[in-house]
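The chain below stands alone and is given as structure tokens, in the form predicted alone.
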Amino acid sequence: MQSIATPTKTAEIVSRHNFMFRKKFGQNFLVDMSMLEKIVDSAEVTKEDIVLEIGPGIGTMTQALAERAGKVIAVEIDTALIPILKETLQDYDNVTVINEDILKLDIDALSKENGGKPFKVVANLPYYITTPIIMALLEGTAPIASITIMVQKEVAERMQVGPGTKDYGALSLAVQFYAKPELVCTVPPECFMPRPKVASAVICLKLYETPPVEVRDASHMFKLIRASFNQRRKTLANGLTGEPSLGLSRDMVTDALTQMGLPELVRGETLTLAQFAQLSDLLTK
């Protein structure tokens, strides 16, 4: 089947249906096949695979990654789309649609209805809810081989930034305890219908086997993590005492920096996630 990446063609298919773009989707096509090409490679797929797609729209991508794949599951929000994918993928036999939220998916009975093989993920993100999406597949327990995603560029560079850069966060250290990030590259507001306002970009994050550091409890560390840069301009010590779910007393915390070699009026934003593993495991013993 001939490509849909092209805004010739997406306009016609939009405007056959009379498809609405919903701002609550955070819809926004990409029509450039060099582009497209781009990040079907990145993602590395083969026959060997089955992909998970998050938000295939009108079936631009599903199209070039039912080429490749074994099987591509894409999962849809917007049911005013599913008629258009019904359309433009009934060439493909290997691609199962779903009309669903992927936040209230069982992306782990997926797994098991399908061998339990582990699945590639590929996704052109909405901006509102890309983070939502990124730590529900990172925390799960579905197995997955790899997130190859469209986000917003800044939130792309965040990923996979290090301590004392001004983009380094707890989306930074949470991202960087699961899986390697690699940035693939940035897409302009041209490649998509309509155009966002900000640039794009593609990063791939390839999932550990085993995370890059030992830690006695990983979601009290990432509890520690989110309550340091809550606030950034407090000091580390200041903010984990004044997160009243945690239950430190300010000795506790600043006992544990000591012990450390770490200043008391340290902030969160200089630590790294080897050391932020460390901090739990002293405050949790």
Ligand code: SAM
The other form holds:
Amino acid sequence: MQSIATPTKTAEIVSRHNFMFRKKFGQNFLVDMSMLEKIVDSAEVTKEDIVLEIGPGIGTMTQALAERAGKVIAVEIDTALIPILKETLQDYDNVTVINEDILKLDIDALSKENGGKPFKVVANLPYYITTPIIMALLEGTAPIASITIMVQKEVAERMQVGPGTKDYGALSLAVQFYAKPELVCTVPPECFMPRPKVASAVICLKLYETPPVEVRDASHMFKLIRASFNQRRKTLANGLTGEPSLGLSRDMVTDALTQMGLPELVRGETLTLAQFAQLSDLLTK
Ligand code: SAM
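Could the form predicted in complex with ligand SAM be given as well, to go with the form predicted alone?
Next comes the full complex, this chain leading.
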């Protein structure tokens, strides 16, 4: 089938269906064929795979994924796109479109209904909910093999950086605990219709079978991490004791920091993932 990943083809489909782009759904459709190929290539999709696509739009990437995957499940929130997807995906019998908000969908149940094989997630994500979607995929119980996504360039950078940089935060630590992030390419605004104001990037997260650090209670560690980055300008001890749900006294925190050989006034943004794991273990002893 001829691809619809061109400005002319996309404009023709959109206008024939009287479709109005909705900013609130982060609708910037990909209209560059070579970029589309690059994304789908980097996801390494084969006929053995079930792909979960988040936000198919008018089906541009869905078509390319359907050519290569065993099955594609595409989840789209905007009801106005469903008749368009019916048309653009009519030649593919291996695509299921679900008209739902990805953040409300039970991905674990969806995985079980489809035999439980780990999904490969591929998406040009709506930028207004990038972080909640990534966190739901990483922290959820549905088996996921990899996540290949288009995000804002700045968010892709946040996923890869280490301690001591201004972009380092809870997202960097969550991504690096669950997956190995690899930047595929940066993508200029001209590759989209309409053009976004910011540059984008494609990043591939390959999920670990075993996380790179050991921790007794990962959810406790992430509570610590969130508390220390919520209060970025405070010291780690102030941030952690200021978070009532953790129930930590100043003595407990300073004792743990001393055992780790860290100064009392240390800031959270200087700790590595391994140090957060050690701190969490010490505080849950
Ligand atoms: N995949 C298409 C492409 O590359 O041309 C469209 C990408 S566009 C950046 C994001 C898509 O996600 C839109 O189709 C939008 O309607 C959809 N979307 C936004 N919020 C969503 C949500 N919560 N759940 C599912 N889809 C959503």
